[in-house]
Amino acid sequence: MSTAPLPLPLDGVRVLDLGQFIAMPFCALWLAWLGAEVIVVESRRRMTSRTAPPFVPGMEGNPDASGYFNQICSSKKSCTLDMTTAAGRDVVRRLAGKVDVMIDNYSTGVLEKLGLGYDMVGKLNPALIMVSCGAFGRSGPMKNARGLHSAVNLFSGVADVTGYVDGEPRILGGVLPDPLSGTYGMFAIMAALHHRSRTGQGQFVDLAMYESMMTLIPEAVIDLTLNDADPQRAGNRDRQKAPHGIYPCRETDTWVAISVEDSRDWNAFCQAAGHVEWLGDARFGDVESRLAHVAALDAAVESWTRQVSVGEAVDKLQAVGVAAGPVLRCDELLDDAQLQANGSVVSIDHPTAGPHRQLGLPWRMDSLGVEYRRAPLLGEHTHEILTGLLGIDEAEYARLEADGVLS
């Protein structure tokens, strides 16, 4: 059996990462793990990701010790350039002429004002693939509107269908629109690379974050469009399955997710929970009856889950084929046995921040590999990129450095 490393699917692809905080840096992260050479352009004058906590204890404010940056920018290269200077912008344009992909999520119009919009860099590099991501895209009446994750949640309609029965709309927690949009950006790049391999043509991709979020609620969009029916919030319940939800367990603030799909599942669930009497309860006799009496059903299920630990509930139900899993806090994810067993948890050592674990790609490929490397130190690859990739001689490099362009 060969022990040679598997080939990386994006080996030889070069990406210029102008992403700002989460969405497009996340997109570039997956590209880097798949073997692309990702060049992050950043500046000491205006750092975003490197100022984000958590920091290594005792290293608060150290740009090389940001846990956020070291996760979202692992496997990338760092090139420091001050794009507020004409010389800095010129270097970025030259880089755009040497890469396969360029990505950004600045506010609409920022790159154009800097002379780095697709209309300009696309002429320098006709084979360039550019993905530009904004809350509301780069076209249409809202293209100049700015929005972070809360606004994207609201305008996408996702918040309107999220919440408890008879409750108010709820914004999904965290920064969900960002990694979701980054994932769509990555898929768009893969499709564009495939297209270019057949045609030689680059292209511009206009990515709107709120449109990415809308893909989470196709049923609601269809129902409203075709039937003029306002979506009804259902909490954690399902309109076709019961019981289906998040139920509290014995220990404080611990929860188990359970989904019973059919009569076989229901029978197995009752047996595993030790409540065979529920099988004879007319209110729960079939899925239609369980849905009609879902409040009573949830109360019955909760009366059992509150008596057992999360682990007991999961083990008992999974053993009989009922879909069940623990609801994990962020600090519990990396210790989850399932994620560790399938290789989703990876370990990376950093010269400043030290060793740490993080989640890797959520899929595996039999014939292609992935590569997890540490995040770069600030400006670590500036000299390598400018002298190697762009062919800048040492004298010019020294002038740029003296003029503060490489800060």
Second form
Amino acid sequence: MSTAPLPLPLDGVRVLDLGQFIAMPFCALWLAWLGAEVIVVESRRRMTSRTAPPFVPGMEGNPDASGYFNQICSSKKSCTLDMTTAAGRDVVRRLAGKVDVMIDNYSTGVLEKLGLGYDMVGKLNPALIMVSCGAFGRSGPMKNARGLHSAVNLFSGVADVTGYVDGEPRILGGVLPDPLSGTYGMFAIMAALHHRSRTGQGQFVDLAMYESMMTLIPEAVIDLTLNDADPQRAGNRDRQKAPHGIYPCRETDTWVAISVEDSRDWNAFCQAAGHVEWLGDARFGDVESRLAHVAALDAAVESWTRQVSVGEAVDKLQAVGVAAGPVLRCDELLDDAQLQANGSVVSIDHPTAGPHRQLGLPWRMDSLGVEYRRAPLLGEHTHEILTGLLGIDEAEYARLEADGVLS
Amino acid sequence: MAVAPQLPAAGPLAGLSVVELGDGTAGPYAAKLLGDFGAEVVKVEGPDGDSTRRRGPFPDGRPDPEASGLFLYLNINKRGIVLDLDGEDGKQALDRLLADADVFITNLPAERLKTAGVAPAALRARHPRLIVTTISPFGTDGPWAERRGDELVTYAMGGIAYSTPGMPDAANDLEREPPLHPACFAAETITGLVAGLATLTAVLGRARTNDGCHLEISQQAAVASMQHRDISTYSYWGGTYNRLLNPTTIGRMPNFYLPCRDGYVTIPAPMDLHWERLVEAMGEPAWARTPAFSDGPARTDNWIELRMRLIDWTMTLSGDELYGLANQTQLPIFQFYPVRKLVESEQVRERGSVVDIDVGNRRAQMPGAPFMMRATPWSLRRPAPRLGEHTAAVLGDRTGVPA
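What does the same protein look like in the form predicted together with its partner chain, given that the last one was the form predicted on its own?
Let us now look at the entire complex, which starts with that chain.
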């Protein structure tokens, strides 16, 4: 069953990835899978993600065995350059002249100090699309403030809508501000590439992680400014549906999410749970009553879910058409039959680290391709990029190497 | 015919024509993103309208299908038509629209698409250049393909809920504090963004292949894809983040989320260098120089006591005072901003992170551009359509048939 590979949508697009941590490296990750040639600039003098855990057990500290690097730099190329040297910065400038897209999320002002900001590279290459990302963006009075994902959660308003009933604001799990802003960065790049294909014009994109997160909470922003109403934290409850929550199941720390939309759902729920008596309970008669007695309702639902396993609860409810699902842990995601069935779980082999699984693109395409390749070894493509793409001759390459510029 | 390049009228996607058959947030948000950056979007609603018209928030909480804040936000920059897709006229009108469109975006159930005559395979056959973007809770293959899922369920199955509250915050009691979903359409918004991005991927691909594409987006997979870090940790090392606070999940100490006099702050000081600055900011308390806290391993061993000591200190100060100390000492301490304080902040005002919107006859504010494109800015060109506002105009000018 040999079929010609499908065309990659970003074939021919070249990206210079100066990303740090997760946000911008994630932005370039999907671009690489979609066919872009992504060049990661890194240095042995200042390695970040390659020194970060998780490592393959027994290979701690091996820069080619970091899962942090290998998963977020899959399908990319590695070019080692010491940007603290003038010659290293010159090579980066020359690279900026040869790429379509450049991305960074250094602290605001760092690239400008190095002579690599858009004020410089945009002049060298007017067709360049540059996405520059900061926790608070590249403008405004807080542009120099530093923030990890937790700070972005706290500033963006998302923490204000996250929390238990009448409890304090809480911080989301994972590091959502990072991949979410990376995804907005990709959207910006695609839109800018489309624009450039018709006009030849490149541009600068100022991406603030907190603004990416604010797109999650339009209701709260509008309700506050429209009705002077501050968010009321309410656990997993909804203001229009009940029951609507995450309930404990029989085994320790296992949970089922249940969302009952209307009276048909409620009827089906009570039948499936074996509690038809709830249908005659005046407190639960219609959605208004259920919302008015939501604490008692949640207690009743929990009295059932605690008796059953997650799988039983989900199967019984889904069998009668009620939206319900298990709360999956990150380890369960890779083994999830549904994500696997849709091609989301991919395994990528690596000469040092061996095969490991990760999640690929969350969509499928019928006429365009996607390619999952391994992460580069440290400096694997430095020679190819300098002598090939930049046309540097072997003598100069040797000189740069001897001077430590390529370390 | 060669045409000289010219600047498009509005936004990087000007000239792209999109038909949206959406409901709720995911489909409408995908189309909104395209419209906000210049695409011409026609939103197709049934006679009852998008369910978000009944969601609000409404002025003073009084339901009005033309004054739902969330609907008006999600459907800005679109024209709106009403079609009865149970009838032949409606189906034909939709198909005529699609014949001229670049993109079709929908998050209606597959069964509904079939009865409306717009099943993806049929559309691809009839309109080979059309980009067809479909969103479903779990994707169209596999054991969950036919199952029901919504915002809460897809979010729970996408992995973020299990680890919320998350670093450096934490649950105090794993059994009594369930996994948390934020009270917003997080899963649907993430999915809408992914769908918009996927659509543009195919727009770029089509420029090369001259072929349309069916893009199938799974809402569960979209949420799960945001769990990149946690999955890497599991995949390489076997570690799973849970909601408890302990040194193995949170790393070097202190790295805490703590109450202060009028709010909450994060205090990350994982390296000795940060610890020195923190001790200085605290005014050199004697306890901080005792052996129990003198080096990183000791602080990690004694993290529970360290946390109590830090709370004693943070409770004497306001969030603003702590944030001021952070700026003085270059510590990444950060304070909690309620939505009110965020919206009123200089940062939000100066960047235009929120913009005006009319809801009913009252002025409110909504999130603005998700990022700033210098050459082709985000723009607000028209308010969301009233139900059926452009039916006659669109069916007239898009099909050549007078309205």
